[in-house]
Structures are given as C-alpha cells and as structure tokens.
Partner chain sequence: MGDIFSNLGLGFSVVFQFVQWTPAFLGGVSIPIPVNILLCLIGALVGTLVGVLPGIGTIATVAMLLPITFGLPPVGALIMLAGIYYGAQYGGSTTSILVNIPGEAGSVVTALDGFQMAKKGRAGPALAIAAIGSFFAGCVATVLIALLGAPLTRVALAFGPAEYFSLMVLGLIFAVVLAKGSVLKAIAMIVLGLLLSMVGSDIETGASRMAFNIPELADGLGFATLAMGLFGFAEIIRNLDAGGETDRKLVQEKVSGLMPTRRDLKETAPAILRGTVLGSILGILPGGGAVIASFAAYTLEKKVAKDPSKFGHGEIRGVAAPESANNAAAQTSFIPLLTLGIPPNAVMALMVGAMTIHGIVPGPQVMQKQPDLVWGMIASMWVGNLMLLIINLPLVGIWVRLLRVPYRLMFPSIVVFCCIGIYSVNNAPTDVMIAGAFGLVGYWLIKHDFEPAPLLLGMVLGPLMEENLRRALLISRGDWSVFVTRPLSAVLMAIAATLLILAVLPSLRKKRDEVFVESEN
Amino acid sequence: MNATPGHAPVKSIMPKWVRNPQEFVGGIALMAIAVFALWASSDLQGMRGFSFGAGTAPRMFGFLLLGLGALITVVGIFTEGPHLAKYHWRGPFFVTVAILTFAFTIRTMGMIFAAMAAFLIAACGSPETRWTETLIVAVCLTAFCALLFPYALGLPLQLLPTFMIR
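Okay, now the structure: that chain only, the form predicted in complex with the partner chain.
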C-alpha cells in the first residue's frame, strides 16, 4: 500500500504555512467525519448512572477521532511533507459508474445483463482498452459467473431480466 505522492511541482492551493498538505487535509477530513458522527449520534441516549447508553460509545470514539484528526492537522502544519497527491478522474469515475449500474440493474435486469454492463462500463476506465478483446472477455466472464454463482455455489441469483421470466 505504498501510495506515491505526487512530486510534480503542482501549483499548491494550500496556503504557504501548511508545510505538509497531505497530512493537513487528511486531518481536517477526519475531523469532519468525527463531527458528522457526533452530530449523527446526538439523538442517542448518553450515560444512565454508571451504565452506558446507546450513544456513549459512538460519542467516545467520535471525540477520540476529533482529537486525533486535530493532532494530524497540527502535524501537517509543522512538518515538511509531500504535496497533495494527484487525483485522476477517469478510473474512479468509470469504476464507480459501473458499480452503480450493477446495483441499479441487478434486481430488474438479472445478473447476465448487470454483469455485462458493469464490465463494459468499467472497461472505459482505462485508455488502453481494446474493444474486440474486451467484448470477448466480457462474454466469457459473464458466462463463467452465470455458471459459478447460481449453480456451482448454489447462491440464489436471478440470471435473466424479470420481464423475460414472466
């Protein structure tokens, strides 16, 4: 899990006094998550006498995360570190769209359609994709999964679209 932080002299949007933007932004994000969790668990009951309520543990961990996030942010101000890593939009975008497509079509269209669609959309995520071979592999993989999951593993998966079964 070695991420390679971008060394390119990207024009930093960070103010100058932030010397380690990676940590700075990371810490702030963690604090944001902690605040969100604290807000989300604010309706839960706290301590009742000496026994925990439903909200005690979430709040405890929330405050702990808030503190740790703050600490990381402070570290980000006072230590030297790499610039913000460069994000690419293409890979994450198409993979996410593929996953969403699968999630939205699996119930109505069945596994064969959902798997094919997800495969082809995900394939757009790489500029190296060649369509003939991609299509062949997509068909083979879908066929393999259609045999593996419902038959070999006995999992209840609907293969065909609902309108075709009726």
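Got the form predicted in complex with the partner chain; could you also share the form predicted on its own?
For this one, just the chain is written down, with no partner chains and no other molecules.
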C-alpha cells in the first residue's frame, strides 16, 4: 500500500508474500544471469589441482552471483520496500543500437564514421540531449579515437570508408 496522501494504492502483480518487489525481481534477475553464466561456462575446463582452467573464474563468479541473487530475493520476501518502478526502455534501446551500428560499420565505413554514428545514436537515448554540445563532444571523441587507436596504440584500424580509399 502507498501511504502518501492523495494517491491510490499501487496495484501489484506480485504475490502478497513478496513485501519488497524491487529486491525480489532484482534477485531473480541476478540468479537468471548466474544460471546463464554457469551454463555458458559449462564446457570450459575447470580446476586441475592447483592450476586454474579457463572455466574456473566464470564458474566461481557465477556461483557467487547465484548466491547473492538468492540473498537479495530473500531480502525481497522479508523486508518492506518500494513497488516495481516504471522502466524506461529508450536509453538501453539506443545504446544497444549504437553498439550494433558500430560493430556493423567499423570495417566497411571506417573508424571515423562508425565512432561518430555510434556516439550520435547513443545520444538519442536521452530526451535531454543538447545537440550542439553533443556534436562538439562527438567530434572531439572521434578525433581522439582516430589518433589513439591507429597511431598511439598501433592498431591496424581503417579510418576512412573503403570507397574513399580505393
């Protein structure tokens, strides 16, 4: 129930025995991620005596995350807390699109275009974006990346699109 005057009680899809829905759902989500990590690392080699295998750390962190998720879920059952908050999908959606855009354009369009496009797409994730400042930061970061990766770090990255090089 919401104790704030003038507000109607919040309808919840959670069972009555869940007193802190945010903690409960967060713990379930952490346990789901842990189960996925354990499944994904199941075919990696584990410990052999005292030597670590490739799957030792992922399994160790997976079990740790599973335990923490279970603890958080139990806290959600036994303590009072807030109801589920409304989740805004705009930010994560545009950041995901920006990452995918960068991944698909880095080889064909080059570092300059891919970095600038990814930065500008990610900036669409907030309704408070000020485009003048965003363009200035995008140009500065793109120039920094164009100097850092191929020249300072010596990575063989193509800066310009392939149709401009040939």
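Keep in mind that what you see is a predicted model, and the values were worked out from it rather than measured. Positions refer to the first chain, counted from 1.
Rigid-part membership between these two forms: E133 and P82 are split apart, as judged by which of the two superpositions better fits each C-alpha.
When the larger rigid part is held fixed by C-alpha fitting, the smaller one turns through 28 degrees between these two forms.
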